[in-house]
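The form predicted alone is given below as one chain in structure tokens.
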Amino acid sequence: MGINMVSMLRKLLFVCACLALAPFLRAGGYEIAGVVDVSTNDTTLLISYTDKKIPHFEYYGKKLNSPGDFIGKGGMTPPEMGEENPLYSGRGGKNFLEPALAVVHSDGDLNTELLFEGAEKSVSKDGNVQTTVVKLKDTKHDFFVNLIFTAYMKENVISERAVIVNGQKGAVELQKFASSYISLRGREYYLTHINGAWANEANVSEDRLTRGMTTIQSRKLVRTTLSENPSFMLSLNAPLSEKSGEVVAGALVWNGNYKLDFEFDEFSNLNIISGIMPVNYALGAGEKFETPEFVFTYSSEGAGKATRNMHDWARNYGVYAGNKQRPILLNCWEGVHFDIKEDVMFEIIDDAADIGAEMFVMDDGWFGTKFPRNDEFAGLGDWAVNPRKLPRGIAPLAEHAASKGMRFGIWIEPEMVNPKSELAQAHPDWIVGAKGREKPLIRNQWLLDLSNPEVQDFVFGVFDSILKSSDKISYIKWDANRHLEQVGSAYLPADRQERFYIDYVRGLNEVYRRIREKYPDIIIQACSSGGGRVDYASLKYADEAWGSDNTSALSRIFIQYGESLIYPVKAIGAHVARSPRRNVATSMKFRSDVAMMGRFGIEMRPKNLTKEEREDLKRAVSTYKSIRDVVCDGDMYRLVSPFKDPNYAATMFVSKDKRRAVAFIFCVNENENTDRPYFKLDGLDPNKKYKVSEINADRPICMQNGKTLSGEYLMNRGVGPRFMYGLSSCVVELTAVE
């Protein structure tokens, strides 16, 4: 063998040796001591720890068959430049990026360096939920963090939360305490999130992230999702697409102040830090602090798949009674507003039953004696029936609804109080505000201090006493019509005032817990000036959220589309209204078709309908009953975004067995339209034949109506409504045939 050949062989052996060591070496010479694999059926989250017990967030994405091959590869950062991809970064030490955890230890030390102490796994009885607890400890102090990862196997969703334990002899001060720290690697990142304002919720925005920090946050405490939502979709390397590309979607399960940070660092990582809005929170010796969950999913098939993962998780685990059918309800608010009268309520109940509704809900204005609730200026806090409006109380109304085959519901706003109320006069110390300062009003009301256990008892008592007034009440619309401005608690000590931001939410959720313990079957709607409580923390206890006070059908196409990115449509109330906002005249059919894409309901006094409108509404109610299971429990496919197309919007729902589907197609342009567009469908079985039937229509406009076509044709050619004018709609039902 020649000298050159020997030299080449030596080089080859050296290269092979390096490749063999690659799975076990991190840049800078750290040896990988082990990995923790948190996987679902189709995704993998991978954690490593070195021989020096340093934990790293290695990977999150498509399912790995050989996770060991990914360890130590990809050009890791030398340790002298800081620990790249920390699992849960503390402030100080070798970390110079935004931390997940910031602590002032009992000796004044500002640094926290967490080392890996072990991991434990457990599995649910059905095998679908796998929990991994990763134990971390500070290098210097008896200070511990347990990261709890819960993998929902079939849904391909993972949740993460932290349990922080102070084992030191003295108190520590928590200054930041995130629920999760996720590090992604890509070339560029596109952040999609929903935002807006009252009656204009859930606008969809997409931003290409630049180096540095981007933040989604809310300081409102109450109605925290009215303007911003603690959720997002993150697309890697290309703008968000419905059917292709890598997407990570996530939502924080918290109904108070929150902060989601997206740090695009100098190494091209995107570090996502999600949690409660930081405050200074004292943690005594031996005490622990538990963060809320952050739930997230990965899709290699675009936004649509990420949405379907989140919806499946929500129905099975994230929304109260998520697999139960929701009733069609009629709410009287837009029909009578505060003008509640017994005879009018009986009239509306009769009309609701005739139309086919399954629930009647009496809204605001039924209570207050010394300070009657005739407008928004008085009565909140005094939850006694107004005898001038309902001389026989609530029970006869609930019983009458039951006699008509319907259920009965009622509106409350128990967290709030008007200055003109007996409650405000009796308990000024229950009102949130700083001593010696004038308390600001929003909607002429103040906020009650739910950090106070006595106030928690009061709010629970409001719910409890109303339910005791009749065993026929089965639905509560729980409203909250202001956010927090001035802060101050007469209950909390002076040196613990910052805890209010967290203790208020914990107090609210404790009330929810007590209610659910006693009333597991009552349907609760989380309403907060419309869309102020569209979040998974509220939906943990509430069957549904009210999507927006804006019931204009044209507006609702946009609002419901945005909310559907993360939240399942069966958990979003969508109502047909008599007098929509924006002064846009739309037909009863158009309004009904929009409402059928959510938990269908009605918001009006039917007496004010024309005969034709009433018949159209009755037809819509009947139609929705026939497709409700597909819409509410099927897979959602967004076909055309109203935020991207100036003329059209289209969404469809497909049953899990792909034997039934419903497509909703809208012309959103207000002008006359003579286009003949085709809309490619999605989610069908290409090998099945489907009967195409246009529903909820007197005169069908779908050119394929009545035909039997293959799923392949429908997904590659589509259906073509003949829209002849603006603001029109077409609903197509597809049924598999043998």
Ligand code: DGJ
Second form
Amino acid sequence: MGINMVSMLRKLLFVCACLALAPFLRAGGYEIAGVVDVSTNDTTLLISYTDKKIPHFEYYGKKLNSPGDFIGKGGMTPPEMGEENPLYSGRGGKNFLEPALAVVHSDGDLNTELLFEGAEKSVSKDGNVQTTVVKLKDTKHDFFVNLIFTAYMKENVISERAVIVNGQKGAVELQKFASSYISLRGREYYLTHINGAWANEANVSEDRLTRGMTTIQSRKLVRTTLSENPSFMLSLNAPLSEKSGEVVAGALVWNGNYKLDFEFDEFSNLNIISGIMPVNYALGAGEKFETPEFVFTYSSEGAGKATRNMHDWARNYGVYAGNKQRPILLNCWEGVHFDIKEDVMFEIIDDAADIGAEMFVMDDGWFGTKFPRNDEFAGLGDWAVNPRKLPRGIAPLAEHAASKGMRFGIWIEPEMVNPKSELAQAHPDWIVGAKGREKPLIRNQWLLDLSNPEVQDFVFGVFDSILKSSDKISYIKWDANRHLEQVGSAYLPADRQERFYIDYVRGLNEVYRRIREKYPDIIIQACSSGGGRVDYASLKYADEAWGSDNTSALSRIFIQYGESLIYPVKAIGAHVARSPRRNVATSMKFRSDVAMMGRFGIEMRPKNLTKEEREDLKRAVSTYKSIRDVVCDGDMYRLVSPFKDPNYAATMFVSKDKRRAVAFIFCVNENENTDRPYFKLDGLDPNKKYKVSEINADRPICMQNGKTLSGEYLMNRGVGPRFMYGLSSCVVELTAVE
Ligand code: DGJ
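Having seen the form predicted alone, could you give me the form predicted in complex with this ligand?
And the full complex, kicking off with our chain again.
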């Protein structure tokens, strides 16, 4: 597209965004004056407005080529019953549904009635990102909301956020301020979401929604995604299915308290209202409030396509350095825990290099002088190297790793402080908690008050000074091992305490932003007691999240499956750890096959491996190197869900050109196994021939190993591994031969 054409497109305003139509009768008998079309390549989101400028969320689904034909066919809504399918409803007025926005205006008026004022559209240089700003204004007050819809054309993902502006002479109080309001029309709805607890993250549950309200939320502030992830899949009119049916999948880009409401209303619509957990927030005259984004996609081909859309968006836009390949790392946490010693670190670095790892990460326990970090009771906050453990500091370790051709990473937990620390003694006012109340501890630590700019500087300084200690550090594991309990900020004024819930997150993200400005190439892992920060706000700055502290391979099959519904596997750390783990013994092959379905890593002291295990691990590392691009950058197809099948789990990855694929098949039953199921593959080109090779195996068990078969055969007949034992696995690589 020529430059002139592009700049013309970028200037397209209201006129183009609002397709004026011949008036159509909308429910209730009033006329639609126009629509705003927010389409992607395969989907359409249609906003309509009536002759009275009342905006509606008119349609979200399969691409409409002539939206005008569709409008006007909705059900009847007697006007006296209020407005159906609002676009972004205010509390009060004619609205009795759950609002997106609740405001106490400067004169005490509790009502907000937003009318459509216009829309503007702009297009990115490459044409893939189209932004539509829909302008809304209250009927009475100078109070404005701009809804910003960003359409990612080829990924078929849309994001929505709101910018709320108080144009009144006095302050208003925001009491609710959603990021988005999506109104779907169906008969019944099935909500799938991922939830759990520490070391048991991302269980997949599905519920048929009943009339009324269902909510997914978190008030933990930190490590929120251990329990409820701010994401979901919503299936219309039938339970969620992988390959068919209408699915809307979404995720809130916020790493703090949130609330996702699903209101199945009396008109049979499902209104999804997503945003920060509401608090009372004073907005002064002329001030604006920007909500985080909510990203979502629509698939008419089931959950699988919805996942692939989200993964594509994530790699291209949502995850930091989403298109870069991640190194294979060895983390010493489960190998030595707090028992860091220079000679042991050297030993592990040597072993990691021998095994083929590309990076070594030194975990917790390396710091604290007056209060050494020998366990979880002391030292957090005091980020000076413990000279008794590392007499020469960090640099020699990083240099040693570099001399072995590996990169070096290090663990920090800069948002936290132990009572037994120099930091806690020096800055009691930096600790979150209410004056006059005993501050509760979790893991013997308190949270630092990131609403305070001085604390933000401190946290930035921790990161900065560590990186200054050696130019060979290229990875930071950023941990956060408690959530918020007692709230209270010594920094915020007494009448602004509620802001803490938002300002903490803003403070944290401001630190991340500063870090990224200075250190664009450092790899960051967002860890929070395992999978407590698996969210797109953390991943905006972090290259990856740690999937779970549960490294049992059997558990990980479930956890990684759940997380990958919405988040791309290359952004989820998955490590081969010791066995037995959590009383479940698994082979090195099984453990490494599970870890290969994510950002592969190792979590142990290799010295403790048997000779055979070490050889198997080496083989796994080299196997992963040969398939990493397919797993990390390919399309994911779920074949069998461990949450639905008592015996098996299977997932495969297909390169974008469909020339290569890898299928991972697991027997998740611990019993001896005698049945002989076939697993139909997916995502291949039916007309291509593929060479089938079982990989990462001493004795292949796949019946089709070594054969060349058509995609048609593989997707209809499938492959048949002959599992002989419980907890065994089979990984099959497919390579197009013509
Ligand atoms: C919790 C993390 O999830 C673990 O991987 C490890 O880093 C420990 N914290 C260290 O204290």
